[in-house]
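First, one chain by itself: the form predicted alone, in structure tokens.
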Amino acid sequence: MKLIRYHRPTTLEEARRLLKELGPSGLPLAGATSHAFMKGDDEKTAVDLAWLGYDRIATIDGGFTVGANTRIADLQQYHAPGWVLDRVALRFVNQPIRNMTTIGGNIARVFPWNDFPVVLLALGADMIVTGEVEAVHPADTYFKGQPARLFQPGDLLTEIRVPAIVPGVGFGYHKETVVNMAFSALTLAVRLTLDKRMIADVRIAAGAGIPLPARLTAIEQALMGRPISTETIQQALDAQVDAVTWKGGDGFSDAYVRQLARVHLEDVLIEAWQAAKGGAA
């Protein structure tokens, strides 16, 4: 990929002609982070997105409004009860690069490895693409194919919307790296919610031992509506565990990524368990 022109709209309006008159030639910039990936010799005009606004964290009925170009240095220092994404931005990858990526640019495209996905999978966040029409897209249909078969010339995502954890429900996360900048070989998130010892309802999602970021919904049917304990959760593992298509890299097998996995989703579904015990995040 080589840019030739840049281009630094200041609304949204702006950038949007940009891109609908660029076309495939048009390309959105966020944090920049993740275009090294992007091989080959096209030509592309850059759209610097970092001049819109939508960079803010707000507070709304159930959850939060995060503005698509707010950066994960600012996930990582905004605290509020029922909010989690600042235990995930601590885990991806160093400051420098938390300052300069945003959560926009890090679930617009979708690679095995990345982080943001999974937690809104586990959270049942919902996405807001901006185009003609504002559309909302669940966390579920955003995330069962590469996002871009979602957008029309022109539309960009401009805010993503996550439920808090609120008493009675329960958050785990887990991410597994070799060193600490590596990339994850194994990411895991739980949204757990109980009525009284009953799992009333569970959301599990993993990424980087997977093709790409996704539920883990037979290990969820498993538990759901199940009295809780370490028996009920490890008798539901070990009867759906291999339900799952676990994927291997960076010198692991994929025989050595299912037991990681069976490992790690035991602890992050009882750390979701101890927490919706003991009410919000």
The other form holds:
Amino acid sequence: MKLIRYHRPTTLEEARRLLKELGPSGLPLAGATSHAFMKGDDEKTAVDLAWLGYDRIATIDGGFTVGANTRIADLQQYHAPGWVLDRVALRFVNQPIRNMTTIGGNIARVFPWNDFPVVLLALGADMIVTGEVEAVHPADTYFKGQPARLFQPGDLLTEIRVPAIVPGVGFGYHKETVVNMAFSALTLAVRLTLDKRMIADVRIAAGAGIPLPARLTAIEQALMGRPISTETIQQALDAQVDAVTWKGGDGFSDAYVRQLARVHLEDVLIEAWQAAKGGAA
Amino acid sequence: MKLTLTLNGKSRAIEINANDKLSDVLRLLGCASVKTGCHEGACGSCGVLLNGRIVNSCLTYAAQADGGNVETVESIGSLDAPHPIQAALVEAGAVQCGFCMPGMIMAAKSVFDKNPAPSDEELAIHLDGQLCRCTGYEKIQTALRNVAQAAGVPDALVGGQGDRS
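One more: the block was the form predicted alone; return the form predicted in complex with its partner chain.
Okay, now the whole complex, with that chain kicking things off.
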């Protein structure tokens, strides 16, 4: 891919107009860190989104609103009760890349190894796409396939609404890589809600070890409504881990990734359980 | 298109193409310290500060830096008057082939600019992305710990080894 022109709009309206006019030759430019991997001679005109705003984190009722142009480094440095994306950001590639990549760029086009689709699925976030009207897409809809199917020409992802982790709710996260900055071989995230000792709700999502980030609903169903314990978690995983088609890569066999998933699913579920009952995680 | 930026404290302008990377343009502007090792954001040898943050200039389009403030290692010291980070690296014997050093020094500067006495953990987090294939990092870490301690942080407050695994 080759950029032949560069535009720097300063309003959402201007950016939308440019992208509409440019059609397929227009390229919304976020952090640009994935461009090194875009081969071929396609000529594109960049529309830089960095000057539109939409680059702040703020609290809203029940959680946080994150502008789509917010850098991963800003997620890393933000701290507030109920905020967990700082932990996720810290495992994202390396500091220069965290300083460049935006959360919107990480979820506008979904690759199997992307970190944030997994986490936003587990947390039950909402994605806001702004076009002629503002559309709110729950994560379950947004990540059902490539998000491009939800965008009309000129539409832009502008905001992500992330629920806060509140008392009684726990979050668990694990990303497996060969070296710290490598693409993920397996990403897992869990949000678990306890009602006394019963599992009132659980959302489990995986990425990298499966074709595209998705929720692991068979395992969720095996846990829902049951009393929380190590045995409950182990029984649910033993019964349902093979309901998922695990996928190897980068030297990992399918069977190895399946075993990795079995082990780390138990870890992240226990982590979320401990956090839900007021532990350290 | 015309690129205008502040480079090492001086206003500079140059004609660029939309596809030009910042690393290539900085070298054209005389900053030979900017090295391109991997061209995919893995090695850090092209690291420069863009508006105070360490970035991979090999991945950054020059156009993205238009109007910005870029700092390279050329701006922060000389053989006769090295920056405290540079002096500490030399003192600790932390430099061997030197290829990674411009990016390493600028990444360290981005930390010390915000916090004169960072912990080992903070340094490890912010230097993640700067690869050195000579030193094994120990002497680099020692040098930067010495800079932090010189800034007045008590030994007890300097954190444990950062996890680079």
